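Just the one chain here, the form predicted alone, laid out as C-alpha cells.
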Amino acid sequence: MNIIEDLNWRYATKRYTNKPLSEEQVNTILETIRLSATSLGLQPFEIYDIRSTELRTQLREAAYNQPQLTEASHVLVFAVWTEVTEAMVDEYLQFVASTRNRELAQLDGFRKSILSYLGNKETEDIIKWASNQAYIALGKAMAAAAQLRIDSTPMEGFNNQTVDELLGLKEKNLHAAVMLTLGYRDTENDPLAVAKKVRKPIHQIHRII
C-alpha cells in the first residue's frame, strides 16, 4: 500500500462497530502525533484518551449526539495550551540542552525567540497558535490510522467549554480544540462507507507561479 492508496480509503467514518484497537495499535498512533513537527518544537498539546464509558456519553452529549463518540473504539481529544510562560519554555530549553548534550547558555538565543514571538500574545492567540500545531499533528494521525486500515473521524463540532468543563481543563490552562475517534467503520449502518470520495480535481488546487 501506498499513501494515496490509503488516503483514499479512508473517510470521515460516521458509524463505528465496537470492535477495539489493540493497544499497539494505539500506541502506534500516538507515537506518529508525538513525532509531529510543531512550531519552535513546543508540543503545545496534550492528547487525553478517554477511556470511561460515562466520560463518553457526556462527550457525545456535548457533540450533538455524534454516535462515533459512544461507538468508536478510542476517543482522543486535543487539548491545547492556553498560556505559556517562561518557566514552561525554560523547562522545554532544559529538555532541548540535556537530550542534546548542550549547555543550556547555548540556548538563550532560541530562548529570547521563543519568548519574542510568544510572550506578549492574548490567550486566544495561544490558543489559535496552539491548535494549529494541533491540527498538524491531527493529520498525521490520520493518515497512519489509514495505514493500519484503521478508520478515523476528526470532529470539531462539539461544545468546546463543555468539553473543557468535563475533563477539568481550564484550571490545567487547556483548552479542547478538536477531537478524534478511532476503530472500524460500520460498513452495515454508514452509508458513506460505499460512497464515492468527493474531492476537487488537482487542476482545481494547485497553482504554478
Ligand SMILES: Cc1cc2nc3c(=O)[nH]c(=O)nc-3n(C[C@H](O)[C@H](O)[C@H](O)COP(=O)(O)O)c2cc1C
Given for the second form:
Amino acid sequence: MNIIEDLNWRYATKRYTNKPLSEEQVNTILETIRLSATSLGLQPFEIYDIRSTELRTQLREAAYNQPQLTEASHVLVFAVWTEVTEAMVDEYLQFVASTRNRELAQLDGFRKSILSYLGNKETEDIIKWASNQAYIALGKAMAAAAQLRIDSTPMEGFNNQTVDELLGLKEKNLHAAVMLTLGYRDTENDPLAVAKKVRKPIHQIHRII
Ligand SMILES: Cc1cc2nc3c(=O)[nH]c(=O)nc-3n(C[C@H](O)[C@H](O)[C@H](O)COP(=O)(O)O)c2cc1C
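Now show the form predicted in complex with this ligand, given that the preceding structure was the form predicted alone.
Every chain and every other molecule in the complex is listed next, the one we just looked at coming first.
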C-alpha cells in the first residue's frame, strides 16, 4: 500500500454499516490527532467522542439529518478554543518547561510572542485560528484512517451553535468547528462507494513560477 492508493481508496462516506471499530483503532486515530502540528504548539482544540445514542440522534438533527451521525461507529467533534488567556498560555509554558526540563524563565521570549500574536485577537479570530489547527489534525486523521482501511467523513454541514448547545461547549469556552465520523462503508446503500473520484488534473492546480 502507498499513500496515493490510500487516498484514492478513501471517500467521504455517506452510509455506514453497524460494524464497530476497536478501541485500538480509535486510539490510533486519536494519536494522529494528538501528534498533529499546531500553531505555537498550543493544540487549541478538544475532541469530543460522542458515544451517547441520544446525543448522536440530536447531532444528526443538527446536521441536516445526515445519516453518518447515527450509523458510523464513532463520531468525533473537534471543539476549538474561543479564547486564549494568559493563564492558558502560562499553563502551556509550564508544560513545555517540565517536559523539556527547562527553567520557565527561559521561555519568557516565547511567552511574549504568543501573547502578542494571540492576546488581542477577537473571539472570531481565535476561533478561526484554532479551527485552522483542528483542520490540519482532521486531515491527518483522515489519511491515517485510509491507511488503516477505516472509512471516514469530514463534516462541517451542521449548525455549529446547536451543536455547541447540545455539548455544552460555550460554557467551556469551546466551539464545534468540524466533525469526523469513522467506521465502515455500507457499499449496498452508499452509491458514492463506487463513484469515480472527481478531481481536477494537477496542471490546473499546480503553478511553477
Ligand atoms: C471540511 C469538509 C467538510 C465536509 N462536510 C461534509 C458534510 O457535512 N457531509 C458530507 O457528507 N461530506 C462532507 N464533506 C465531504 C466532501 O463533500 C468531499 O470530501 C468532497 O466532495 C470530495 O469527495 P471525496 O472526499 O469523497 O473524494 C466535507 C469535506 C470537507 C473537507
